[in-house]
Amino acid sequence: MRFKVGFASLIAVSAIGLSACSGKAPPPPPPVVSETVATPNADSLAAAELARYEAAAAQLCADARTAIANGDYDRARMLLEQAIRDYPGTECADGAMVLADAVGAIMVVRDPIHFEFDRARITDDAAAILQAKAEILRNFPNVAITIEGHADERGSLEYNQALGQRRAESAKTYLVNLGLSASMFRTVSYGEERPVAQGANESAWAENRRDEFVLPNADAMLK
């Protein structure tokens, strides 16, 4: 063992002897390579993830209101509480407080009222509709509302429409009582032609002895 030690040490003495001798110096190490992966800081991955959540708002808001343009203003309400529920501080959220209160007004002033059969007169719980949607108006003055008014399919054609007519025009002088001006209203009656309920029933029947209320410039009421 200790010929083989000094075997071998002879031979690397030999050996830098001879480079030294031939005038060129000994090979350099290899370099040594770095495998230094780059990794995202603690700010850009915040940044990203602030990005996704406003996005993802941003998306409620946007879907919101496709659904006011489209009238279904149960949807845009749902999206717009989500919005503010889920996702606060945000610019959607923070706009939304505002729009879905203007949304909540709106289904306010659309909600029907339903009358008794073969009458025209308005009820308590139509007065307190009426009443409800009075306040609301107060502030939109240049709203324009048409109050449809409708029968259920007993009787005639003829005596249908003529009651669906006097059921508007009770719901007009309601409002405008309430001290709303007139030109604010439109009426029409459709008579027994635009059934909400199908069936010859009672149930359906209430359903169908109805005023309702149509807002042809919505929009004015979310500016």
Contents of the next structure:
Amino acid sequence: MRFKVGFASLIAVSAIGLSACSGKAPPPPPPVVSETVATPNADSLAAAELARYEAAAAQLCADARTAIANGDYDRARMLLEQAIRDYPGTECADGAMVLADAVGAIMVVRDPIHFEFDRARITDDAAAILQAKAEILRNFPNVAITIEGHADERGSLEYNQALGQRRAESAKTYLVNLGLSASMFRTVSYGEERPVAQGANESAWAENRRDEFVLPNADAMLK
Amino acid sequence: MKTDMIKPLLRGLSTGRADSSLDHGSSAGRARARGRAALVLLLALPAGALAQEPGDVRIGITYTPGYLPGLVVTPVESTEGLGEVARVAEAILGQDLEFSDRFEMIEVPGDFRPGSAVNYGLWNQLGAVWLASSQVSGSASAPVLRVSLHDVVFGELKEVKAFSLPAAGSSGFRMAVHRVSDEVVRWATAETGMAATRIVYRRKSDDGASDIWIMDSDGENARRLTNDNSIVYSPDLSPDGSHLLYVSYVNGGPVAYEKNLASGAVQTVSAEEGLNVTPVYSPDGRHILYARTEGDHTELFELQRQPLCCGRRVTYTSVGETLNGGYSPDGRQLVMTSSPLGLPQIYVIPREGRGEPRILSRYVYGERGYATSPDWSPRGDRIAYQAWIENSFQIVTVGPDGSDRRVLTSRGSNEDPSWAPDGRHLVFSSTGRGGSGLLILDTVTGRVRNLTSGRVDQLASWSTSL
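Same protein, different form: I have the form predicted alone, so give me the form predicted in complex with its partner chain.
Complete assembly follows, chain above in first position.
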């Protein structure tokens, strides 16, 4: 099952910004115990607990940011969902909704499509994936996307370069026909040079016959 | 000249061999020990009877057992202080002549002593048709190799020549001796050998990055020519050996470059958006043919060299990919991979004008019609390519008119053939059956030797005679 994007909410809230979690580091926790007090009272215990709660949430948001920076969107989404679930009411959790939607949108845009042997035709499955991308990308006309075409290991090395290029061009043409600007896309073929699955069997080959969608500046979709 | 044509008939009685079947394990040393073979039954058969069946040979490739004249290379003599030079030259000469695959190498008997006169009768009894004797004189810094080729059957000196060599141990020494070997081949066969050549190829390292390498045709002097540590492929040496064309992703995408091998300077040949691949030099070195993205597919283009200019679109495939362009030796026709019908096939077109493409590869029942990577023999008479046959790639050759198709290999997967300048040896990459690397196949005798092994070496391209 594919991750469904809270697409409407993304648009609605994206303008508000992500101030809660947009800082690079979590705010330092306030001092909780006065040196002059020998025994803690109830208020200071509660304050300390709250600070720990906020700090833990902030750490999740910071880790999610790091994961996003590293391109590990699966992990980012997991961390953000954890913040929403376990730390309701924190600054982090409040912003995490929007951020998780944005991460989900990036994941849809990055979702690879696959091809039949020695073909560059867009299959029905691939068409559905490309349509989902187009829905999102209409709202980000300034995002740059590199479409990488790949082939399985069968076939000649050089012909597979051409096949990979044609696969990248196929996806680009399909997206442009859905109304997106051609200037958003750059195509590059890696032929059979960068397999994602090892092995000389049909399942590995099928996985490797693909287009990957790379966002050199995914941050543009987080703002 | 007429007597030369009669001699082989006489010599036909002396030896014969029935080597067959492409096998990775076959190697260099075996031919040396071969003595005189028994009389051959071939003589009783009409000439064409053992010729290969065209087209459909796929299992257990066999080569016609042909006649190879016996050749003995006697130990290289030397004047004082040049023993080591003589030893090195002898090793190179002997190996080159064996690798030429044109002779049955006759071993020199252990009790052989160099003498002033060649004992033709003795060598004739041992099966020799030719005898090469040589002496090194001069100095280590300027050695002179004097080679004599004797016709043992007729008992006479056929050719003799003194070759000035660069200093022993210098970078040009081996290649200079290779040229001597090729001259000996020419004396004996009227055709030039292929020892004085190099092969460029693409080597992939364990981390998946690749670079272009070069080595001599005997496997010596292997060294890296590019240092991109990126995705690098499609090497081709200029006819004079001074420049290298290749494709590299060093700047992000597939861009065609040319490197001056003397200065190391690199210039961009084509960096259009999309692919810029399979660049090759024309036989006169004045043009570059390559494939690049045009719209949503790949077409062939031709550039002028020195200075680079004036790109000309060569093909108008419109549907399908066209790449792997190559020239006929006279430069008038082009061979290429193209897929207007869906799967790639081999086509020939006129270089100028929009003549009708002629398909060379063909559909065979039970084979998926997938053929790529053609190379036109420098002698013009054959085109080699790779075809998908029974779940692997095999090397196929065909006449330029599409006639006389022959499948040359049957085991493992064999790809990207490239002709030696002698028009009979092919280098190609081979995987499977427990090994991988570059192989050299003599298409006449079927002899095979490993050039590299245990490495991912691909896309070999053989130079002209250097």
